[in-house]
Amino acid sequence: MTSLKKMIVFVTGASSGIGRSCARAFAREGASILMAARRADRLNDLAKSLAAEYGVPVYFFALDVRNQVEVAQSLTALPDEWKPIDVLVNNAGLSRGLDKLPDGLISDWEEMIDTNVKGLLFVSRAVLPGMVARGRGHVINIGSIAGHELYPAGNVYCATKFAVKALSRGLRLDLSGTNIRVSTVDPGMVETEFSEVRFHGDAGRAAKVYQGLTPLSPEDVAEAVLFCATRPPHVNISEVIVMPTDQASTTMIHRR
């Protein structure tokens, strides 16, 4: 198991859900935590909690990964001691809407593509040159089972997660010989704000998604991410699919 102590781990979308749990899991292992998300107030609360509970250095900043200029400027402006990022967890992402394509909202499509695909690219492009120059690093992309199996009305969201899978595989090819590892962690149903965001704040509809089954928790996914990051340097966990026992596929779910 590779020690994470004093390593700098950068987590995007760290204000809630899987990103928040990843920040906690890495802090527990002694890593220095660099966090970004749109909701700076939540990051501030999390930073205080991590510093108090684990005694690790924490630095955060507000960031919308859809804005390429903002991404580049924010990472360039980091204090020097925070620039040598060892692990990048590309977690920022979302789903909007569950409509058949002829009925879909273009604004939903744009938000998903801009966040899940372009945001991942913008952050990776800003971080990777430093990793290449230092000859070490690890990129862990949070994908989805939706990047392996389509489901009805999942159209554009699934397409963005198929893109994450393709970009991750392409990145492994492009980084061959650099000692930089690339992993994807692809969960099934995880009980977070995901469904409430998908349904534009309809909490009642979102709650029904998880009724009658035991979904994954954000902590479950964070442990899979941590596993990837703590393998020996010669071991690259390329893809991990993590599913609830009650979920056999994107559409086959056992409800009690």
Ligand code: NDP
Given for the second form:
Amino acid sequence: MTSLKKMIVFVTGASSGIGRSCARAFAREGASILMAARRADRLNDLAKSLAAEYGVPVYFFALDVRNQVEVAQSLTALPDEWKPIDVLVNNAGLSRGLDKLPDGLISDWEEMIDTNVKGLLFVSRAVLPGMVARGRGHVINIGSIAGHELYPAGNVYCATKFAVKALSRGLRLDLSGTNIRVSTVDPGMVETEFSEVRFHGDAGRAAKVYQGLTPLSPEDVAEAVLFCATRPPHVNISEVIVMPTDQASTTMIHRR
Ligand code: NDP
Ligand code: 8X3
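Form predicted on its own already given; the form predicted in complex with this ligand follows:
Okay, now the whole complex, with that chain kicking things off.
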């Protein structure tokens, strides 16, 4: 097993949902938690709670992963003790809209591509050279079942998650021989703020997504991420698909 004690784990999108649960799960295992998201007030609250509950070092900063200059500068400006990142959890991401492609909003497409694909690339590009130089590290991307299967009106969101799968596989090829591991954890339906964000704040429509079934919790996904990170150094968990028992595919969902 790989111990996470004193390892530096960087979680993007830690202000909510899966990212927040990952930060908590890694803190529980004794890791030092580095976190980023746009809502710094939430990160501040989480940082206090993690430090109090688990007694681990925590450092956070406000970041919009879509802004390449901001990403590069924030990581360069980290205090020296936070620079040697051991585990990067590329979690920041979102869906916007659920429209058939001919009706799609261009601004929704741009936000998804800029966050889920370009944001993940910008953060990885800033963190990876240090991992390569140190000869150790682990990148864990949060993909989705939407990167394996299409569903009607999923078009651009699914395309971004297919891209995450391609980038995870490509990165494994490019890092061969460096000792750095690359995993992707690809969940089905998880009850977070995801659907509310997708439906531009329509909480009623978002709640209906999870009606009548037992979705995954963000903690369920964090446990899968933790599993990847705690394997012995010679074991690379490449891809994990984790689904609610009530969800057989993106379109086949058992509702009671
Ligand atoms: P949430 O909406 O609860 O959390 C999304 C997180 O991403 C927030 O912390 C948000 O922080 C952050 N984020 C979004 N845009 C940016 C940005 N531009 N810069 C920095 N941070 C950003 O959703 P989930 O926890 O469900 O989503 C997390 C990941 O899991 C996403 O990649 C999503 O695609 C994936 N996923 C979700 C599933 C689900 O059913 N919920 C299933 C499969 C995958 P802030 O707004 O403060 O910036
Ligand atoms: C989120 C899961 O099926 O809503 O990635 O696209 S799904």
